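Have a look below at one chain only, the form predicted on its own, in structure tokens format.
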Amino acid sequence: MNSNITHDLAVPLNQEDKAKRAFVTALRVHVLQHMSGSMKNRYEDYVKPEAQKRGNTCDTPEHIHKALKSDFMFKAYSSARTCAQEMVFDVVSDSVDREFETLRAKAKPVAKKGSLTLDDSVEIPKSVSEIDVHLAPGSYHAEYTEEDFATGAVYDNAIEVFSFGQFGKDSNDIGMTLSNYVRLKFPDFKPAKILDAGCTIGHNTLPWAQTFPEAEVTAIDVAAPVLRYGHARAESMGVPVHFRQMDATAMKFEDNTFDVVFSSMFLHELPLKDIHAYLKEAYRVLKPGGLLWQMELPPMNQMPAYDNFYLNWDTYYNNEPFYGTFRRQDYRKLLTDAGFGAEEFMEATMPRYTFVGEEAYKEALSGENTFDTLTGRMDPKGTRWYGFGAWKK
């Protein structure tokens, strides 16, 4: 079975399935921890100087992209890289194919805690129903059969390969971060509404409902087939959460009803004018005293020119044209447009709350935030979430 997916949903995997998974997860490590590696030593010690003499200051992402672009490293970085993402999807694909009538008859019973609904007038962004996103065959969107629920299935396996246990158990550890930062930081905040926009099949969604066992949590996302699969998903692990189709830049919810909306690896993936729609849906929906909440990419401002040019790598390989554009983006001032006040603006670096434990959390919520190489990246030296948000007041 799958070492970090404990629900009812994991799909059985034979000696193939493994061998196949285990290859594309040592692929990954290998090159987002020692090809990345060689890459920068290569930058630094003979792309820069080399652009620097032509006139190029490397002072900018996008000058570092320029200076490294034709370079036989970077080259051989980005084709191995592009590859291991398609891969990831494809060894999960056939697995789920296959186990895909059991996970169906699996996924039947009758809702007991939380809820589905679904609302085929909901239009597909062209955000989202025009590209592959993250390389993902079909995106995340896509339909074959009724009631299909395979994106999901396929997403759930896919991001344990991909993250290579980064993510912790059952993937939920960005969620159980930000969750239990606003439990610890604010410990008399008692939130009795949650929202999660974006929420995909919700590996970050049911931990604010463990963290806030009396809340009820809401999920909403453009997608039926994860909402489908994410539902069944949370059905199975006994967490109520409500799942709802729905763009989240035209809630359909009155104003001033969440306590908290929180958003995990969302804003990146939406053009300019869908984060300022959702940004002021969010303080719509939110009550007085609620709080906007959202796991990010850190901003350009506070990292170093070449990480930068590193966390962009996305916005050019990986079917995220957004991403450069979100980052260069004075958050703060994305919130104040959005109807938050200035001064209520928060930001935090967290380390992973699942791997660190208690203890060693709150000890580092009391410190500085840090911006560095392991802010924002998968790293087992010791990963730091990003997360940036206000209150309403």
The other form holds:
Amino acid sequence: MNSNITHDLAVPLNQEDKAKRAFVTALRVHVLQHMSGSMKNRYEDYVKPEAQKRGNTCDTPEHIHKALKSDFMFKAYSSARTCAQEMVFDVVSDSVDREFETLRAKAKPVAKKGSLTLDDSVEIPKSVSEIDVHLAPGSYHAEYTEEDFATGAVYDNAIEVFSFGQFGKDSNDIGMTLSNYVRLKFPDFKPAKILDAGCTIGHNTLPWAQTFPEAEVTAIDVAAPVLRYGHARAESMGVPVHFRQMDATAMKFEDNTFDVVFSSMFLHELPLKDIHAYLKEAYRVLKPGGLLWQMELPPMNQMPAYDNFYLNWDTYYNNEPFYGTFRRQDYRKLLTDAGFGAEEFMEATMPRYTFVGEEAYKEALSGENTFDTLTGRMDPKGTRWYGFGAWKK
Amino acid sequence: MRRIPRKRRGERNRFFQAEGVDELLSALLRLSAEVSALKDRVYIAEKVLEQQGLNVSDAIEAYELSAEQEAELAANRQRMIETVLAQFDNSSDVDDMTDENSKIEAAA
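Cool, the form predicted on its own is there; where's the form predicted in complex with the partner chain?
All chains and molecules follow, beginning with the one already shown.
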């Protein structure tokens, strides 16, 4: 399997790496498509009718989880999916470890278009430090040597194998989709300063600098290794981004600084109190007339019960304990609690920009939002991203 | 050299009641006997060729697969996954695939 990673920090892969990555990729596709399909059929044909006979209405994801938990197909799917998830990190860690010294030289860029500002006084939240998020051993903040960047490299490689190409070239599709939504939907809006909160390696930050080349783009995260790697990665691609180590729930920016505050796949990893704190901070640092725009998992109140059960698997079994609570929230209320006007709320489901191209994307944006089995789900058949946000008046 | 840990904190997910089933599946997927045997075989084949003055290791590393060969390998990979996971799946697609294999075997 050849990599979609095109920048200078791409890990040199030998034949064994390629073969193992190809195997894990194929395994994940099999589990998420074939086995999940079998599990759903089993649920519809046998588990649901039997559960209903016993008085389980199967009308909530929790009820469906309860009904399926003892069924063989659920166990087989979940056990295989857990293993495939572990194998993602195992195979990429082998190559990152082996190539560490080669990468080290590249992880300190000379020519600088952007910048890197670390702050060792930033406290790592327990939601990052205390659990191996996504079953990634040691989570993403850990440093095993001086000026370490290894978890950044692991993350970059892992999301590629994990997503079986669904995140696009250099895993940038979410950023491309969400930034181009703003460009096409609001052609008169010309953001001068853009912030990406919880950026990890900046794979979805860079598209903002590419979509709005006049804007100054800043990206923050609490974890130093992913920022070091993200900075070097951005420099190698010639994209100017200012990476700063900062907690999104207690930002050090002045009030009214940014025209856009963006995040992707960030809120669902936070405890609810941190979601509230972050959104309040986002409101504070946004200029009046600025836009909050978050790529996230679709809310439970928009999706069918079985799809909610399916999406929420990760909250129970993939070390993402806050995921279910987040999805249960009324997203509009989350924003009004942070200071945004209820009438300013907006949401969208979007096809993947880099996959469908500008014209088809533009056309899709004029249609209604679609909430179905492809919305927010990592499926080999395709994916539709979900975004929500609000203007600050 | 290993810097990045491979062990995860906390209890591993367990789905099957009977002890060892989850671990067995994990072992099956990670170290399938077929892969191990194939690797040993390729290794030995390289050593035999080396003894005969043919160093194929570098040529193997440098080899670029064509799109057609990639597709062939992808199909083999898929077949292997379905074979290894056959006992963990009860869907009709597996039966369809078995039928396809029987047809191919019959034709051969």
